[in-house]
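Here we start with a single chain on its own, the form predicted on its own, put down as structure tokens.
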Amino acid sequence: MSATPVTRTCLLGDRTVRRVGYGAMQLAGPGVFGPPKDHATALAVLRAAVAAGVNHIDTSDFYGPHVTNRLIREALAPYPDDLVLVTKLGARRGDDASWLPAITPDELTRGVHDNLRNLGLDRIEVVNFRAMFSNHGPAEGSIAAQVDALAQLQQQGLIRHIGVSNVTPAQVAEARAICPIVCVQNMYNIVHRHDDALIDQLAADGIAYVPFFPLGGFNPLQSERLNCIAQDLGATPMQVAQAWLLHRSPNILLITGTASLAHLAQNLAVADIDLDAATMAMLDTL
């Protein structure tokens, strides 16, 4: 028995985007720092993604820093009317490539202006605030000051929509009490399921959920079982993990990144992978 084919599009704010988007992080150098290994290929990947129908690109000015946004502008400006560029704030890069918090209202304001300048935009479609209260996953703590700062920039016309990233359900609720939130970007995958209830709540409210690290946190046994399922489907483990996300909930958007044209084609093909009920059940047991 085949599962119902996944929907191909989803609302992100008031814009309709394809659910398979593109994440620009890997276009920067090693450790997301410095220029790309191959400048021409980086431009080619961006152009190929848009030519294939991708109309949602996730980026940040702290990738590089400044590298991916400048590549996006070089490759794609003037931008297609349907292209939605989403950036994030909340960090800066040290000279040693370290990741440092940048969460004061002044730092967030400077970050918005940096993104606008490097992308060549007058207004950014979506800005995510990425909470940097711990070295890894979400940690409790008020994000009211940061969301309020973005809401003020939104009122000035520099931002259309606001999202949050690396956050807890309590922080999502706090942000939604300040202004409309159009997306939540957290770590989530087949085995890292802590946001199950949050995803369902957001889906009911028409809010997009954008998972990162689709293969993060797997142990060797889980990886081996995923490899076996993927082999039976004639797909790669990454493709199956992404296909599972598309089937998991219609508000999930993918932003898998790559600096390879071949891997880009593999990532875009996941929209055509139909997982039947038996396969979904096997994947759920991971």
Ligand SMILES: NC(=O)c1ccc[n+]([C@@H]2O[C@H](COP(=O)([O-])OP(=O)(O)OC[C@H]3O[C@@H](n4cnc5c(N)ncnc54)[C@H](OP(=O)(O)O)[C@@H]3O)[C@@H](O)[C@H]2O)c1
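For comparison with the form predicted on its own, produce the structure of the form predicted together with the ligand.
What comes next is one chain alone, with no partners or other molecules.
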């Protein structure tokens, strides 16, 4: 039985983007710190993504720091009209590559200006507030002051849309009570499914859900069953993991990260992989 093909696009705020996007974090050096291993290939990856139709790129000025934003500007400016660049605030990097919170209104304002300068923009399409209350994923705690600060920057015209990241459902609700939230960016993949209920609620409300670590991030997905299913489909396990996300819910946008042109080509093809109901059922039990 063949499945209905997945929808190719989704609304992100008021912009229609392809569901297969690109996450730029892997372009920075080891530990997301310092320059890329291969500057020319980093530029080539960004250009190849956009040439293939990607119009949604996720980044942050704390990748490097400043590295991925400057690469994006060097590779892609002047930007195509349909390209939606999404950044995130809430952290800064120590000299030792550590990740430190940067969540005061002053730090958030500085962060917006750093992103504008390094990306070469007058206004950022989407800014996510990335909560950092724990080293182990989302943790409860009010994010009202930070979302409020972003809403003020939005009123000043520096930000078009606001999203939240690494958040609990209660924090999503708290943010939505302050201003419209266009996307939620949390860790989610075929074996890490804490957000199942949240995704369904956001889909019903027309809000995009953007999983980070769609392939497991620094701990790549590994499953013998996934390998077997992928072999039967003539795809790679990492392609099937992304196709599963596209089939999981129409509000899911992919921002898989890669510094490799070969992997990028594989990732750009995942919307063509049809998963029928029986295969989805098998994948759901991984």
